[in-house]
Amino acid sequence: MIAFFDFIESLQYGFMQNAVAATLLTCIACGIIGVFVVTKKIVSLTGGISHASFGGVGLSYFLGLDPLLGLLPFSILSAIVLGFVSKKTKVSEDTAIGILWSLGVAAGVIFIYLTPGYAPDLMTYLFGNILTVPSSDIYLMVAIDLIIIFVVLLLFKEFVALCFDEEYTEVSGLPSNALYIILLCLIALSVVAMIKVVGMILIIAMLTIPASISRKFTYDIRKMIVLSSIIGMILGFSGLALSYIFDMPSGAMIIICMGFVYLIISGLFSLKEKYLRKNPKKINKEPN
């Protein structure tokens, strides 16, 4: 109970302040994002996107720059070439993942390694650091959850259509390979906010976790939107009071809070299947 209380006086501090709204931020844009990744099925593809964004952060610190300046075209970049690869050739998509999954990281090595000196905060942009988010990185986060909430907003319901039934869209004469590499371009935008917060190599739990259980309560697509992103706010404050309770890394603290509230709920509408298999006449019962 100190321990929490010693979290809630730490809010004062500028950092812990940058913290909780890097948090929340990001969550907003994986409870968006997250939804049409988990609804599509390209949780895959999004490790594919934020893997290979590396190679644009072992580019920025070889020309030395910002490695969010190089994370944010690179990242996107690769988005549009893993869309137009997977769409217009005979490549099959997880084999694109893989070869844009393994270039990204080794080209990321390779600039690394051929800069001299030391790379500082790498770890922070592998694993997540999010004490250490500046101000700068917050007003970059609001501007890309500005940037995905209006392209969700516009494109709304061809995005679901894409989702639900790619072939229809097609028939329909909407642009589906257009809104195809919009939504991956989308995913590279969430990724570029999230890097500082879980780290590259825990991105794709923070997409998929909070939309996954979301899911579980409702299959309208506005609906699980608001649903993950409440819920990846909640939990995401929670694993960050955590980890600085017990004096643990924020990024992984974060996404082992959310899996385990995920176990959870799984196992709990487990129980309630198997005891509405057993007892049919309550299904009739169940509110609409």
Given for the second form:
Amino acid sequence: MIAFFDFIESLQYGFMQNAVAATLLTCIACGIIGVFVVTKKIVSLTGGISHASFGGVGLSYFLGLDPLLGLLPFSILSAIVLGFVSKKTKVSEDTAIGILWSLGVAAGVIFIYLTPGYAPDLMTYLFGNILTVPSSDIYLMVAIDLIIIFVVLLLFKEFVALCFDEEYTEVSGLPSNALYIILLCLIALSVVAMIKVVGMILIIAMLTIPASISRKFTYDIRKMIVLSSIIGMILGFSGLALSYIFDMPSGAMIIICMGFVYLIISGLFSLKEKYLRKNPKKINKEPN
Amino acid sequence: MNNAVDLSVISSKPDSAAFVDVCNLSFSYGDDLVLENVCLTVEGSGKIIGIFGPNGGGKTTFLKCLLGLLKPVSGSVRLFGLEPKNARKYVGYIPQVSKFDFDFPINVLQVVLMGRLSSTGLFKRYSKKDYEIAEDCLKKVGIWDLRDRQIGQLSGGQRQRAFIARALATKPKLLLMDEPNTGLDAFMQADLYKLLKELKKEMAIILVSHDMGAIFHHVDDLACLRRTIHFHDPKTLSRPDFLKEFGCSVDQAIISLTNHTEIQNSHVHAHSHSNAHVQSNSNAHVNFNSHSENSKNQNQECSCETICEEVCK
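Can you now output the form predicted together with the partner chain? The one shown was the form predicted alone.
Time for the whole complex; same chain goes first.
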């Protein structure tokens, strides 16, 4: 209890405010993008993008730049390469992901090895460290959120069509490949926003868990987007609080928190299903 | 070669171009020639054309060529006198229902609205008119009251109808349907073809299936596609004609089915305006096995799938 008040008290410090802001902002991005990732079933592709972008982090260290400067073009580039390779060549998407995933990490490792001295906040990019987020990163996250919201509002019906039935989208005369690559670029942007919060290794969980939870509550993709953003924000904030209270790594704690809630909710839903199966009369008319 | 009387086109389309004009279409994936000199002409609305063939016979490839998703290696595809890519506004496409993720968070109305994508264009929201058209189409296929259901909560037949409604929402003159019978029981199939018979008054319908038995009773023209295309007219040709024409017993199998359906179809036939003209290409070769008269009777008894396989062997 005392620890909890400690946490409340800590919110007056600038670094904590930044941490909270960063968590909430990234959860908006992954709430929106996560829904498309989950419904289009491109979770592993998202993992590919996030890991491949590690090459960008390594390159920035090597060149002595801010890692985010290398990260942004690298993740966008890997998104475009993945989209292009899977749509335009005969290489299967699966294979392309596998290659790019490890190629990016390998490049990052080589670059960091070549960099003289020790890379102090390397772990930040691997596992996230929300307490070190500077204000400049907050502005970047706001910008990324705005871009994502703007593009999704603009292309909402196209993205839904793309995720549901890509072939029909093309038959309808829409540039389905271009739309797909735009969606991948938005994923890449959300990766950039998330990397300081949970780190590149844990990004997939942050994109998929809130969206999967919200999917259990609604069949309306709009509501799903709003709901998964809200769920993400609540769980992200709780994870951050827990990590502060128990003095644990923040990124990992956020993911543990999300995963735990997901398991509980899945369990509850399957219990409910079992109950309804045994008592068929109690099934009400509402969907599911 | 099956002549089909070239009747005057009763279609409402001002354009005099044929709905479908495929000429010597060939397609290959690498070295593998999937389609060879395939020809198909559909002059106007009013007919259901069934194309059946075994798995790997090129049915889906043929459909994709018609939709402009694949570019033919040689030969030409024209829909309404246009390149397939430019004719998409007039084409309604109903994919195989089994390929979807029915857990997808989308309701029936939203699925049907997808049919308006080609007219609405990028960046814009669906207009009021789009919603009205979607409503019309849902009412036409009889599932308007299910519009708010998530797509996975429908039965197989209702899903099929939802996708038909989506195709109708494009206001097509040509309806392309891939494996219409997948997952439908006999009653649902009967319902489906009743609906298609209604629809064919306004458009031409091309069905593609590996299950000849199921589509056979309901089509006006029948073609077998196995790399090359080969035409049959299930109604106008009598058995002797068939024998003279093709001289092989597989057609006897078809005939035996035809005779079976003739009574129930005769009424429809009397009133049908035959304005779909199918032409068989001269390269099409028939390499059916010969069977004796006895085997015909056996064929009659064996399942339709077997017949389908036999025809295409």
